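Listed next as structure tokens is one chain, alone, in the form predicted alone.
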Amino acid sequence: MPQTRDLEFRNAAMDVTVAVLHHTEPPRLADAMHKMMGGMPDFFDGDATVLDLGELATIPEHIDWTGILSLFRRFCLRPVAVQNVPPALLEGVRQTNLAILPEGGLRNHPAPAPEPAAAPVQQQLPLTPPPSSGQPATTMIIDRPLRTGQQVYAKYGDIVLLCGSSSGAEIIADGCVHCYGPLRGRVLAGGAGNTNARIFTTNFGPEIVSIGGIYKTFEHGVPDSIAGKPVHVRLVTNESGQKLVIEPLRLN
């Protein structure tokens, strides 16, 4: 990279959240974010955010950027750039002062925590049902405690935590989450919309759990009936819609 004694440019990995917009109406996005975050406006912590317009259902003539940016900031997200912008929307994006990333942009999934000590070991493992993307399923095995502030993501597969996780950690799997120890922090299974995914733990105590985008928060603590106990979380569908069911896990 170019440099002088007074200035130099270095390549660096970007730690950002990518928000893929399927629609651009602020009220509709606000409703979706409220449901996803379980009513927790501080679910994120000022994360730098790239808005991805590559999967819009329709290309609008005009986007209310003021409303969208205000909405994301209200949920503690910090929009810094836009990617996969349709040509018809380029002029409007330029007026927002957001950076426009080159074609391809960033990957739209979070990266694992960078600490070498917590680097996971991956193994091939079949997933049922198989991912709709056609990509090979993998299992991510983490054999050290997942600490506060660390984030792991198992794309197309499961996560197995052998030593548990701390409050403030984030676990995301397109498949299931298995935890053989204290399960704390934010736990999201079925990250790619897999409603058959499940969460298993021998010691239940998270801040929030989610399967297939359906969330349940524990703002007032986990009920005594399941706190610290073996638990199985699954998603059920009935006449009133979808809801998370948290049941004792029978180990004997």
The other form holds:
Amino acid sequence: MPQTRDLEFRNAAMDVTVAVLHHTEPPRLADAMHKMMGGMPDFFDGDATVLDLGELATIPEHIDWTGILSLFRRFCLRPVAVQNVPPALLEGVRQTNLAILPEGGLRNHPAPAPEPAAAPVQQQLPLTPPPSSGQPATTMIIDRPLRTGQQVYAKYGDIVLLCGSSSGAEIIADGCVHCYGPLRGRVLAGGAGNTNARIFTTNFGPEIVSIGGIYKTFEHGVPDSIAGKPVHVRLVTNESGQKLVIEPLRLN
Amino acid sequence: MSKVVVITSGKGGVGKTTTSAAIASGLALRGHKTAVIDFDVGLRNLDLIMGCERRVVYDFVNVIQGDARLSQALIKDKQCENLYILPASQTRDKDALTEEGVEEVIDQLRQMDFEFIVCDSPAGIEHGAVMALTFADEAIITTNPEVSSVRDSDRIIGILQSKSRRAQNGEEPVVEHLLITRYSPRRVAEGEMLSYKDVQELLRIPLIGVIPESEAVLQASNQGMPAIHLKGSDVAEAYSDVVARFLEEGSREEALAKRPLRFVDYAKPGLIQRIFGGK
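The form predicted in complex with the partner chain, contrasted with the form predicted alone above:
Expanding to the full complex; the earlier chain stays at the top.
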């Protein structure tokens, strides 16, 4: 097709990651991101990111933008815009080169996240990835034990582990995780914010489980009532917020 | 048909070189022509354990770089008829090991009718360790009964399953054996150490043997004698059992049923006979 113009502008929509900041001090954010991403600073693959300032706990007088931007880049996130900027902070944002999105500028805006629970073991991940974009769901089946340092990610689908996983492995599914054998390591279901995803296993023993960004760690070990047993993890939403429920699974 | 066996662990200090020396010697003692290669380029320990450090003229890297022929670099063991050692270079680093070079050496050893080619892997999961396991047909994962060793072993099993030639070519996977070394039944009984059952439960690969912790090992290495030659010691017997099970046809469960684990039970002092009586 002959090109008649040297340059064209087209409209396009893209998936972005929205980072909802509750605080703006870079060290505090760095801590939180380090905890969330564990030893995996490349969890995000250079994703375009919109910083959402609409849920700040307090409006700070000054924001260290250089620190925040370099922190996000360190975790392979590329901030491109900000949204819901409190008027007091607009001047600072203008100096950052980031686009300022109008209110409601993002479609598919994720619902505001509930406040973090008081208990340190159950916290809200402030980063809510965008909902999946209607791709066909495919199930990933792993026939061998998943070892320390190995990582699987089922985009848009479920993961079935037929030989279990070891501590230090990482299992991420946008859908559910089903495990026949010991389930250890970091287990993240509902990766794209799907709060209906669940985790099933015949032998429960992970270091962390998460559904739709709500996670639970087992700092003092998995309770005896569920350790090594068939277990079923789901996310329950009620008036006091969202809560992971871990229950024994009856197999017959 | 030669079999390439890698002795690997991820973690350092768990007994890979001791195990390589003992198993290579054990195979040779049973009449199999065996070569043992030191992949720990830059450190070179195997020749010390095998007691041939004063006879090293050419090394593995010399052969890879074409400065010496393989037959010049192989050192004949002084205790076993059928055993040859290919020492590591002390002056180079692990990058001197190229995949083509290692493959060429292993092919030549195959042509020289070696039945077993034992590869003593360096610690870690970097280039040297990957080179040692690339051409493996079987792997003996050496693990101490403690959590960090177990985790590192788990990691190296994952690497074996992704980076070995067999995995890359989609052939039959590398046969994995779990060998637990430095095992102290007393400390297991006192709850200070993982039991061999715990380790196996965590790693989920078939167990080939348990080697007890023993002061005799240090003595043997200082004398340049593989531990399997320590007549009458529990370590030597445990290694002999491992070699016998390794050579056994059929499943590992059968081999273990035929030759049950020894030196894994703890009897309180006063019943010492029960430990050393071999029952």
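Note that the coordinates shown come from a computational prediction; the quantities given were computed from them, not determined experimentally. The term rigid core refers to the maximal set of C-alpha atoms that superpose within 1.5 Å between the two forms. Positions refer to the first chain, counted from 1.
Enquirer: When you overlay the rigid core, is the Cα of Leu235 off by 2 Å or more between these two forms?
Expert: No: Leu235 shifts by under 2 Å between these two forms.
Enquirer: For a quick test of reading the superposition: does Gln151 move by 2 Å or more at the CA between these two forms, rigid core aligned?
Expert: Result for Gln151: no, shift under 2 Å.
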